[in-house]
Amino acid sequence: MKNLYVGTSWKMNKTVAETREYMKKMKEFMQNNGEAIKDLDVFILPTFLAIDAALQITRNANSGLKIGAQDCCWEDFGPFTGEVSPMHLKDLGVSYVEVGHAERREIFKETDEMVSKKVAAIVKNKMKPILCIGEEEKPSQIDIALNFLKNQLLDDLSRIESADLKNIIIAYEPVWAIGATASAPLDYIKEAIDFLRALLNKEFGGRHGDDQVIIYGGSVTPESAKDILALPDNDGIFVGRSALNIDYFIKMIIMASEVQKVK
């Protein structure tokens, strides 16, 4: 049985202060309830000020919750000015970097390529790339939007080995349900993560598709979180500004726990 995920991306949200007291709570829930979450992974992606904060309290705690990063460079060094290296990110103790989002393929432009680049920098310094990737509108039919994610994916994938599959997170985020009222329907985020199963069995071979790790993000809410993670194909969930609250994103682990029971 495979472990289900629940992880938060911050944005540029919190300051080093404010993730220092959300870290301390969550470091204490992680630790008074090691037995019921013994079977998921918790990770958090503050903003880079932040990660240092966030990694000095969870460090050697025993906790299982995991600090990441919302994005690096595909270079361990050089004249990138502004940018933030992989290497460094691991020599800090970074276990995940996550990739692709859309605001930052929108906003900052960033392309596949680019995108691929970042995914094998990752790879190399061993940490675990979240790769999210996601149609930009829900389409009139779905073959479209299956179309666009085998592009998207196969691209953002181009550079990495089969046997590095294991160690990369694929976050399926279609960018028209980020921000919105609800998540994407149930038979729809089905349909979409195995279609993405199947395709990395066709491409990479073997059982890489049926063993990848493929979680679902966008506008997850309390009513919808349950269904979601009961999904037999979905691993786990990642949550955005909503988990800005420790006590929201605390539900969703909880509630993550009990769909793993039975799962």
Second form
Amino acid sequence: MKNLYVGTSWKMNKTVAETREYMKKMKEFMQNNGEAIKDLDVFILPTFLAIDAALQITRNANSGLKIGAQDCCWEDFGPFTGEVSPMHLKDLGVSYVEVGHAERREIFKETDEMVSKKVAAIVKNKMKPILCIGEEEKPSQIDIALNFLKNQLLDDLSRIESADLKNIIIAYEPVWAIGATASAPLDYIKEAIDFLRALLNKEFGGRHGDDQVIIYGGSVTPESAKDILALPDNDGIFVGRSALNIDYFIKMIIMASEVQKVK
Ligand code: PGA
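What would the structure be for the form predicted together with 2-phosphoglycolic acid, rather than the form predicted alone?
Shown next: the complete complex, the earlier chain at its head.
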């Protein structure tokens, strides 16, 4: 049985003080619900400035909560003004690094070439990339989206070996469903995830696609989370806005633990 993942990126939200407050409550929840959450992977990606504060609260707390970053540079050090080194993130105690989010690609013009270099740098530094992929618009025929996903995923994974796939989390996030009023339809999510698994089996051989951790993101809420988590080939949810409210995030974690029991 694979673990179910429940994660959130806070994007550019929450100060250090707000992060501390949230993390203290999260730590308490995780410690008091050890049995329920034992087969879940729960992660939170605060802003860079708040990562250390989050780590200080969760470190040695035996809470199982993992802290990550929302991006990093592809080089470990050097003349890259304003960038954040993956080596420094590792040194700080970071476990996960998100890469290729739609906002980075669209607003900050990140290319697949840059994303693939970041994925390789994160793996090299022994952290887990959360690689975001997704088509920009909902097409009239899903095949158009699947073809786009194929090219994007293979480009983004072009610098890694098949043995590294087990250390990568793929977040399927259709761009049109991010920050929207509703998540993508269930049958649409299922078809995309099934396609990605078949693609990875074909390209990397063996059962790489079946074993791959693939989660869904895009307007997940406490109302939509349960059905998305229950999709047979989906390994979890990646939440934006809804998880800024800790009560909602905890609600979704509890849902995941219930779904996990019957999955
Ligand atoms: P959202 O963000 O849940 O606010 O749509 C999701 C994401 O960008 O990963």
